[in-house]
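Only one chain is shown below, in structure tokens, and it's the form predicted alone.
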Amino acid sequence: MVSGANQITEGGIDARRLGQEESGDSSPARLASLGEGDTVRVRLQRFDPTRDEAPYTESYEVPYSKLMRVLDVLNYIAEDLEEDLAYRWYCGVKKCGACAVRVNGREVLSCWEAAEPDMVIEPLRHAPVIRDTVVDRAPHEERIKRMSPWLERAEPYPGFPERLSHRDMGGVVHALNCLSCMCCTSACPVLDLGADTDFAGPAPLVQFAQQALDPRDAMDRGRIALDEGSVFDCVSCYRCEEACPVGIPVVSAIIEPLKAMAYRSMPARAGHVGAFLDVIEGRGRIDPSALVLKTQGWGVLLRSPGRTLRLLVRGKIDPLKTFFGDAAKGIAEVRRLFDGTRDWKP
């Protein structure tokens, strides 16, 4: 199977590509839709800040050749059509991450993604465009620099070779696979909020996790994840995981552990998380009414009676269960789990 990502299989199916076979959107289906000499129709976003006031779209027709990639299409436009096109790539074999672009609304590596009969090619989002499909990586790299991207050892360096087991490095191994392509940051909907959030975005947090989740590190990474990463602004939508070309479980294996680290370091800065945990420990179940009261207080409900009524009508909150409902069955086991993890460290 030709694929633009490492396979994460679930019963033999790529779990991140569920639905693509049914919709005819898989890589084999796209390859099968084109034959030698067919025409690939491309709408390419162009922008040169020295002459253009705003980005615009230019159309091209490219003859298809066997196993043609998006990068091959860009090469044809630049070389055979002699267009003065700016695009970035180095290795061409999914190792450097430099060639990331958006194709038909998806973040991909152009060196690894199969060409399609009709393509809209754009630069990545949430990064300044230097020219055409080339984005400025400086803000991304500056954000990483602010997050202390070096190892501060708990013990002196023992010398080479340093023995590290799979068990030791199990928490950080996914982060070390990062290509720094910024596909995940481009896909992140939280960053659509612009100045309304100071969220670093998934890409800097993955780079940060290479030190934060390393068992040899002794720095207070939880504080950095909050102060420089605003890690709790992540809404766990999993768009970053879907976009990652190498299949890194960004939310589940990186951002959620960073949230846990931040909560242990500065629980007062994580009111919503603390309230959620208190409700689960106390009741053994999610109680939206109790969560609202703990995080926002009675004042919000009283000041917004219309909103409160809508929540009641839709069953989003249930005061009767909050004030008179019993704890869930097995609450003793739930509380035992909480007691057993209070001193846990990654």
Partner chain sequence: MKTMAEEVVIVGGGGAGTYAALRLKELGYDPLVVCKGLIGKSGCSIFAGNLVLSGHMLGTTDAQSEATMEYFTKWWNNFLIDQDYLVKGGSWIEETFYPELDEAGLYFRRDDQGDIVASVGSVRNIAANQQGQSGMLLMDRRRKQFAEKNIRSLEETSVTALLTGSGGEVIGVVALHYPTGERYAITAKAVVLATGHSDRLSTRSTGTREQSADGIALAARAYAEMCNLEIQWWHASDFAYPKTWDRMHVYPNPLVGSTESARMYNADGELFFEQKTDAPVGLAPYATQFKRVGEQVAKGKARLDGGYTTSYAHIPPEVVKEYNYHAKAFEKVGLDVGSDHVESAVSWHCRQGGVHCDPHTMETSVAGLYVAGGIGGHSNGGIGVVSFDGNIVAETIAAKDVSAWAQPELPADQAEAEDGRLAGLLRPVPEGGVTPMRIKNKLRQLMWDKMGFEKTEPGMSEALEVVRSLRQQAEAGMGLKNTTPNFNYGWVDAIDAFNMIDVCELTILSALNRKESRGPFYRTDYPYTDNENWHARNILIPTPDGGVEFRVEPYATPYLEPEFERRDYFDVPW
Given for the second form:
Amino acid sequence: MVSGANQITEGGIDARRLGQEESGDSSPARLASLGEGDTVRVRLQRFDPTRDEAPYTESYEVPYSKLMRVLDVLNYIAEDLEEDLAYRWYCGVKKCGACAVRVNGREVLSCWEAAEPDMVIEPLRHAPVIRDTVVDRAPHEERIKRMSPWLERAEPYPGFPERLSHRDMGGVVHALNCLSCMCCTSACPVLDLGADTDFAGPAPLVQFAQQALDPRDAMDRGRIALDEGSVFDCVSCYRCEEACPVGIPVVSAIIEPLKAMAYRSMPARAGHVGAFLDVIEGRGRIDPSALVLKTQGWGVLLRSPGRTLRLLVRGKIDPLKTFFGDAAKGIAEVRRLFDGTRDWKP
Amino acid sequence: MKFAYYPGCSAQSTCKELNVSTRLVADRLGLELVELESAACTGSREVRAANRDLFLALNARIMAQAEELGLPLMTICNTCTLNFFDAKKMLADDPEACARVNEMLGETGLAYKGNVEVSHFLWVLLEEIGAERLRELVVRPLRGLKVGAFYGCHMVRPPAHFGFVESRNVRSIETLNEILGCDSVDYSGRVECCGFHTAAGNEKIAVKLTGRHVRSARDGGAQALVTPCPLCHTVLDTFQAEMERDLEARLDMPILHLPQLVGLALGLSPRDLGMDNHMVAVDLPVGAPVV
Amino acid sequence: MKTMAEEVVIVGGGGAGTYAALRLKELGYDPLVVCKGLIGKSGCSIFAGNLVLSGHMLGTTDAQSEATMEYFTKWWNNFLIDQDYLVKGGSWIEETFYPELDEAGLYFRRDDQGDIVASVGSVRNIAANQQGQSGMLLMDRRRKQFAEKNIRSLEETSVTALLTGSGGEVIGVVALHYPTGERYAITAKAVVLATGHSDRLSTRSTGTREQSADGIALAARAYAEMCNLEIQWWHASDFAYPKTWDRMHVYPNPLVGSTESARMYNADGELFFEQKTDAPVGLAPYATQFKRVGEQVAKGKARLDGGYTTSYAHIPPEVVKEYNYHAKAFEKVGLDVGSDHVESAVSWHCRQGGVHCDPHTMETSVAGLYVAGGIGGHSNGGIGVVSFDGNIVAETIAAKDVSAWAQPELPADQAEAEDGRLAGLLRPVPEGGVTPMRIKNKLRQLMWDKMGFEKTEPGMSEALEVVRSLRQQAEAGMGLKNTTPNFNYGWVDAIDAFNMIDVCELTILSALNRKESRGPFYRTDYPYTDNENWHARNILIPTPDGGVEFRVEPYATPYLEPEFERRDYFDVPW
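So the form predicted alone is up there; where is the form predicted in complex with its partner chain?
Okay, now the whole complex, with that chain kicking things off.
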């Protein structure tokens, strides 16, 4: 059972953040959760696929040291306790992105995140485990490579320094912060679906966006976002943004602009986007039946007639409204907004 | 207490019962809802991606309508809520875009100023009505009822708006459940994605993503899931048969809109609250109201 | 053991190694890069915070241009540099380095009007997006150029030995891919060591995990001459806590987008160093800072491992946050970059010296063996300079037309012996034995204690004895808690431990031979900078009997003369 919070006091609660205080869900609270003389208790997932049948857990106790990071805990186990442990890190200061693990189910860059009193440490998800917390980065790198991660210019390079403003760079600046740590890819639920999706996952898409959103680039990135990224399989759940250790707005600054490029490059391959726009322009509001008919065609009704009938009976779909219904009030004003923004370019 | 009310598209088509139950509950609570009748769609996810200016214009128009009434804006859909939040932030950060949008709105006599407060019905219940008043109004405490919260994504993430380091720490629906007298069930799907936003093109992702969470709720003893979002409801309820086929297991999990659960506790009847309109039958062991 | 036959093998995937590979590719070669970490994600190149403007770039004036030369010669290399090399490097950086990166898409930070944002002062610098991010983004670009140009690499592969021919020339390498335990014997017509200048040889160190001075150890075993190994640079304003942030720098350099630089305060809150006023030409004033911290330590107002602070509090926080990548580090540990000071400490940073080479060809004293970048004993690094080295070494190899040479034959006996040595290191800890980590920890503590700011003759001699006893201990009974060949970093530690032992020994021997104090190198028994005798290369020559010999070679001064013959160490500003 999940406890109901009792923190409501009359006058001035912030319902959006209910639960935050009681769970110590903030950077200051986490910093304050350990102090001198404390012990950090770690349960670490161990697994050597060449020797073990299944992952198992080992426990360690580590004395707290000032401002301790998760990596300090791992280093203590390997360097001070001299225990065997496969873990990867290079820089130790949020530059290389190699040390990401999951702590209590959450993706963190271990050099960056504060240690917690009790930690279950596991490898990232959606990547093959080499040993213990070390994952194989090769599939991720291969995916990036397939998306041509270099600039292709329409015009010859004009010489140094090239004319370019910070404002021109727009969302690229967010993408440049990417450490390729794969935290977001580990957190992405779509990648749980395995062979049911060809979604590249957020991490390769952010790397791809470094070129795709660059104003100097002239390659047809929309096509690549579709062919190599399956970008419309992103469900917009924002797990990636929650996981990103450098705070990249992955959905809004990276994936949505890539979706826009994909739609503009190959509108037929992004049929549902056009359908949404058409339905809203036509009616002001979304009529899901009209939308589904537009994107999936009439065959959708026949694919599962029983379901169509139940939807009708429960009032979930309304053919009269779909075919003969009026547009929402104010539709003329809404269409004016469509007309006024038709020239917008990403 | 008075709000400009934005029901959104789903509550006026596939989830009419959400609109109906919101109005009934608001009435019981003494909330006056002034519906923005000529408001259009906030753009779902697709318009945001395809045309940023259009997205800003659609949202600014609705927010300007609320500003004109001088009322805070109340939503009942997660995605609409986040769209308003994002549009508000983008318009504040980009004065040029804001000016372009206002030029268009000006033609119809509207002006977006950016001072509108946007709140979801869930937050209105907890912040404006308050626990104490809600407890007084509960005439049918939902004792023994085991409910799982399905928050959806857009009221708990991205962290830039909601401030959680980990969205799983959110407790607003569980807080409400406790006020209404029911038990909250922990399960895998509390703050997970229903996949709605890929479903128009291909429902497989939604079915696969969500089925496992409904099963987890069932395994955890939940008798119903409650959600503050009609889009989550659409997937959880309308696609549940597909999830059962995919998982080769019975789920039989009733999915309640948030105001339906509140309405039950306030003594309204399941039929009045539109529970007959669901694809998965709702037959909950709740007693008669106690006056 | 897999065998491969290559024309050119480049050991190291940092700024020098990657540029050498790109340039060789351009010149028609197909080099193989062997990188102990991940290309563009390990090593010290990702730490390059600033990109120093040379020549007359972006409106740099004559005076600033001259100051840049002075900065490189005096403040950056303490005169231990071939000045002709530096002049050539400066024009290469201006004519090739910046345009090549700009064209490849590296984003030099602009303002909204489109001008590149630079620091203000005697010597100017710019940044790729943010100060502190330059090396990361530059190296990430290199990684992507490798993908674009199909440059072959073996990553997470440690080169464990050099193969040599009958005349002592280098003809290949043996390497261990530690994620799988696979071993490689690779013959090559040219081997380029580009393993960097920053190594984790001391308790607090900026070296990344994998940096254990392998290149120096490998070259020394091939009897390559070494130069100025003892001149060890330190960071003097790194975070004192948390432990892993011993390399998190509070930049003392002029801050891009501002007229200011960080300030350092002692335990009593007294300001004791600020680049802007105390070393205006010393753009990266690490050696000077280190000297000043040393003075505070002597006064009891600081410790090498903490007890003093650094701060940006006098700079508008929005400027720091806009242009400095490390501003977020303050926030992450609950500090306000706009008002708080961060407790600081010194960290072993990089060698000024390294493998002795001709800086105009990058040839070492051993045929077939080349260097590029910070491993060379010719200059302190700096990502522009090390890229220049990559250019030189590529052109040297191409000019020799190695394509036309016969492929060396694999010396099977050497390859087998090395394979056997590696297999032998993958053994359980013997009775009474130690783990390699124990050896590493002891070495690092020893170097911290005896080779820190204040070096004494007895202290160094004692350190030498301890290093030698650690070698005996490692040879007699070192083993692992787990003998899996699968991503067994303990195995890598075992290989590293022997490399570190050798390099610590050579470093101490070099330090004992330099009888003066200079830059960050301070001996209490020779507390003066002696340009008369020691404005010179301190060349160490390994001999086949396991000993060393020395040769001292003065530097020419075609452009800039040291301004004195001999002066008290603490009176020299650089």
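Numbering follows the first chain given and starts at 1. Here the rigid core means the biggest group of C-alpha atoms that line up within 1.5 Å when the two forms are laid on top of each other. Remember, it's a predicted structure, so these values are computed and weren't measured experimentally.
- Taking the rigid core as fixed, one finds a CA shift for residue 45 smaller than 2 Å between the two forms.
- Core-superposed comparison between the two forms: residue 309 shows a Cα shift of 6.8 Å.
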